[in-house]
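Okay, so here's just one chain, in structure tokens, the form predicted on its own.
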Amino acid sequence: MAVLPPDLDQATFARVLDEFRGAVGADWVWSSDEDLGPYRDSFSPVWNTDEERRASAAVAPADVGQVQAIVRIAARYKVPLYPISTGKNFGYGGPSPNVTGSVVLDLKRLNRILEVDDKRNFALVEPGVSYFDLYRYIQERGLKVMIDCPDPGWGSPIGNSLERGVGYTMPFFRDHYGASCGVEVVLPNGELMRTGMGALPGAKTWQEYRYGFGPDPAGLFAQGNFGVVTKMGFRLMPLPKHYRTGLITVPKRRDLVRLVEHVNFLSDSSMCGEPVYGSPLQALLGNPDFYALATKPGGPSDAEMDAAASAAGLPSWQVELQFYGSEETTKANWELAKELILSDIPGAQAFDGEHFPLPATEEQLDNTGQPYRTAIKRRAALGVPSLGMWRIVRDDGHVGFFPVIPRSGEAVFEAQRVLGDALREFPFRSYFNATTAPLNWHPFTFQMVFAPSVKKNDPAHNETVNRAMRKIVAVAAEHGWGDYRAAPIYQDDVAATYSFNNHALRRFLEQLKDAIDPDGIIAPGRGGIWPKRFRK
């Protein structure tokens, strides 16, 4: 189903193609449906619908002077484009665009590793470089520093950072783009600007203080569409000398509330990485009985909870906590952590898990053979990027939903129950019912999950996904918890629930976006901001 870049017609958009090969050769730029095929997100619930978005062409450009004449090409058509990195964003549209016939911008071929320097702790990076590449770089040269990857790990530092996604490891790394340093961008005018000391021409610092001098524009590069990121440095975490794993449990429903006062504090302190929270109650939501409570509108009582949880032997909330440093220092904080909690929370338990010399072996990044399974993605927490992640997808992918909450047990109950009812006229209520834990991935907010499988050849079940995605996005910001992260279909829905006054943000990056980008040639659309040429 070919599609056309808005208000051009066949023979324009021949000699727009005809242009790109021109600047990037014929074999880089592609139009047909059969190779346009993996730029469509893939894990869509408008799949085959006229709401899924659809690129025209794709080119993949070389260098950065092959990007910015794509670039310049595009601005003289008024073409959209599209920039991706490695186009593995599943779950938020993976490489599709906002505007259906926009042309992806593919910066595959940008697979370049300028620097890594394991003595400042830091990386610079092109957006074709993936997690698994930065990796080998630094194993293969016997680096001393640690990656913090998401998973899967075919993703791009950039493109992950751009995206504000999160890892596993200390509270600065995890945020991947709040550990970044640096950018190169290409303007929507094919004009290149480097922020930060990069503005400092032979400056030695550029990956290691990222404001310069004056206003800092980086942030409008991360969810936005005011250009295309071609370089980005990166802070690394040195290697550790250890890593130890700990699990405390806690037998009542409230004492979830001082568990968490007592984790932030560690995780505040940067004694512990990244805490991740769970219910042992949850290995009952198959018993219809206690799933009834569980999912009861309006949310079970403590009591109620309580009584289920000493009924069946089992504490009703745990927290696995992990631990970088000497083999000392690790230690010395787990026994901080027991002394905390368990000397301030009646009958909270504490067992120690692994401990071990980094880096680790395949034995220990495997997590076998373990007494209980753990809840952290082993490989991710050392720095090590894989494809676990895949394991759990279901049917033909998922969309994400990821409200952010306050770090407080309250907040955690609260959202059970709001999100809960919302979800009651949809079969997703098991979602966000009483067991349901929180994230930690975001080192000073939680984090719940709504993500709802895809069924590529069932539109009945992905209409009411759609629909359960629309009203939870909505419900959710009543309460005050916004979405931090959308696919393009969800975008707008989301960028409208930030509304202070009036929309004051979104109108101010709009006259941003009109001031450099007018025609849209950047990603229109991308984080709900509009050009004029699109707005209406």
Second form
Number of protein chains: 2
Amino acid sequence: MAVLPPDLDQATFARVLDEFRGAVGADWVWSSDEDLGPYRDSFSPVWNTDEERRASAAVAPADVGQVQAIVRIAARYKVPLYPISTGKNFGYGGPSPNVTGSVVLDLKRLNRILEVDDKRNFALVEPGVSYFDLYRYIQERGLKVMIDCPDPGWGSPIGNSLERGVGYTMPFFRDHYGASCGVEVVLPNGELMRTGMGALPGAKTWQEYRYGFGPDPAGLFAQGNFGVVTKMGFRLMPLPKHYRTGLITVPKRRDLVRLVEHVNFLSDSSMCGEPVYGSPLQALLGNPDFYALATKPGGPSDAEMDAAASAAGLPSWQVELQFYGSEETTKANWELAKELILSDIPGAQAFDGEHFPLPATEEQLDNTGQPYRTAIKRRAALGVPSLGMWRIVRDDGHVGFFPVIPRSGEAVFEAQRVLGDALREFPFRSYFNATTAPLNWHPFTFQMVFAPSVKKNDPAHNETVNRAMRKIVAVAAEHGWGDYRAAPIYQDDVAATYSFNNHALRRFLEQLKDAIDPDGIIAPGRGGIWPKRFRK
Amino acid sequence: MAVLPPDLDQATFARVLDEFRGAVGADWVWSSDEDLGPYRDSFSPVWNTDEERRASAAVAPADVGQVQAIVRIAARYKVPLYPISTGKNFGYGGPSPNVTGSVVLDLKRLNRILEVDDKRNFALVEPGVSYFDLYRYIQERGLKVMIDCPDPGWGSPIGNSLERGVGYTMPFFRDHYGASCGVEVVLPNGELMRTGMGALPGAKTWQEYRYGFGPDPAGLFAQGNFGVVTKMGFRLMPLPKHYRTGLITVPKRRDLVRLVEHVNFLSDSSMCGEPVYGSPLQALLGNPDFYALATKPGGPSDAEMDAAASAAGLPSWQVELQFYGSEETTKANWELAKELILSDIPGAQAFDGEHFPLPATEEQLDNTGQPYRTAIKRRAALGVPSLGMWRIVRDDGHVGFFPVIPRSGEAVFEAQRVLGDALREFPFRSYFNATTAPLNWHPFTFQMVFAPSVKKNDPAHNETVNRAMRKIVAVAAEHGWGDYRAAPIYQDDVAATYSFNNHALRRFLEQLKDAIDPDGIIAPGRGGIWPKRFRK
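What would you give as the form predicted in complex with another copy of the chain, now that the form predicted on its own is on the page?
Next comes the full complex, and the chain you just saw is listed first.
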């Protein structure tokens, strides 16, 4: 089945592939159906349909020079390239491009860790480096820095950061794009550019001061298509002396409001890592009566929920807190958390978790010991990559919608109700009900999660998923909540919700895109930004 | 003396001014020499010469709609606008434009504080709001947040952030651009655009999640000329419970190396605010023998400096540390600092400073009590704007060069020597000698300071300053150190040092600028970025 780049005939495409082989070697260009299997999105909800976005070929350069060569060949023939780094990108389109027929530019061979400094606390890496690679490098050298990794840890710090991925440690570091510090990119014309201090030849502070001088275009390369990032710097957290956890529960539904305010205080004061919210009442969802209550149209009343919690002898909410510092610092911060919350919320209870010096032992990395189900990803919280989350995959994968909502209890209640009602027509077990807790991944905001599974051989199911995804994106937007990341097949839908002043942002970005890459050599459509050639 | 916009005759300019008056009212358009006095750079080293950059007029719109009207009129007549916010911008060109004849777009009347939230910890302001305004607003309402302000505090949070200004509290917050969260801009065609979540109509998290969806162009508006920023969000630190200071001294010159490493650890662990470095040996510079030693060509030896320190009974270096948190947290972090440093550096000494609950009393805001001269700006360190720094102005003002150098003791020694040698030919008292301490304003890097005074009526002196500025920019760049901010008359010199791959960054930015603003309506030349019309 021949997938060709847009506007290209078979013979010309064959010539392009020959030129690619000339640039990187015949072993590193793939175009057979079989070889391209790994470049399909194995979580695709449109698997094997016309809507599936498929690559025409994949090419894996070995270094920056070869990336430049590939981009220049692609530019000559107007072949769209779709750069990927390493890892899986499951739930967000995998390695599949926005435009069928694009050539995947697989950067896995650019896998050099160029520098890790544990005095000035940074790393400089290439896109093919994984979190596992970076972790191992640091361990082997006994460097006193900790990475902040997502879970699973097979991803690329560069790819994850560019997709605005998040981790699990202290606020500044778990915003992976926020903790980046300067990029090197190959532009659509094949030229090499560095941002921040990297633009100064022989710069000594490329990974220490991100802005350089003058306007900083680095943000255009995140979720974008203005160039191929080939190096990126990251700020690293020094390895803390000590780690500590504690759990706080509050009895009533509305107690979430004050609980969140206190945790916001701790978090924004740099006194704790990722707060992990949960509701012990989730344990009751197996009970049909409780399920009916928690998913009641328009939402249950506070009194109804409090009565159910009371009857079950369960608190309404919990938050797990994590502290990094010296033993005494972590103790002081946890004591403050208890003092603030227990003195303010009647019936709140605090449970000391574990605490131990770092680095942790293997045993300590196994997360146990909280009175209620713990959701802390202990390895990730300690900067140790793992494959833990991988176990949550159901059916043949999933797609994801993670709307950003305000960091308040009230916003959680509203999102539970609005998003729950929006999905009522669909045959999913409830994602949004009166026990749904927010995520506090991004440091200053909450998110909710809709991640329905897909089934490769059940197009009707997948079509339902698709309809639900499109509906929930739209309903969330009506309430001022937007998605932060999406698979290519949903990127236009999500981008369409960022429509202030007749899509002024998208029009501005497309004007820039046209100036830099009118033919769409780099990832046309990524992030909802289409160059002139492909714009409808 | 008629200053006209580029390529415009007197009659057409009069029509432009009439149209401006129609848009904002006659009281808010100024074009007489007298009225334009305040729009000249009173610190200019080229005062009253042909090189001075002077405005042809100034216009002060009252709201966003009027900003759009002014931009549209300017676009029609191709009149460059130079947007300023409020405050003085002393040492960086004041309100004076890059291009003589530009019309200053004075945003001082856009002075609304639109929102301050002390549960989710953010502010949304307009450009004419000053740090004083924001502080007062918070105090009057008893809100539990602390601002991070520069010193003096008359500046604008938006203007300061866009110039990549810094403050004095915790690392995340004192990078003012880094702590911003979403902007609203009027584009060169007069259209209104919002970035981040603000692009979603009715967004609920504009000040909580800065990236939104897709590529983020916000960085183009800092030190740039892609639009006029009319609103900006900022993350705010919750008002801490307690504040504490401590001072550590180390005896020998090379002890700075390990001292910096320990302080980097504390700072990057979010355990302290701005570290304030100094050398007690500065007190000896009045002694001609010591001055000769400290400024010795090629730098003195460690042994020579240690002997001088020892003879004077003074430590070679000191660092003042500041802690925010609960009383116990600040104590634990200070104890850790002492433990790490005193156990590692022989002869290091620690001195407890003050500590007190916040908000501070007026008496506590007066900074005293350290055994050596303290450099902590206590009010600024506690988010209280003041005019403290204003007192440092000498002669008729100064210009500034603040090269970014690595955050290490070795880099400090090298910069002392290289920059000291570079300035040897000039008749200034030494800025760079063996006692020069680094600034740690930007959270992850050091800076050095060259800020020679200017004298309005002494062109020969100013010409010397000019030559010294241009030489030191070039010498620093040869060593991989770049400036982070400059006055218009030096911006092209500084931008020229960011020349990686034949000025790839500048060429990329100018390609974008041409796409958005080819006629240079918004601040042509700012940040070294020139649109086609003005490019040489």
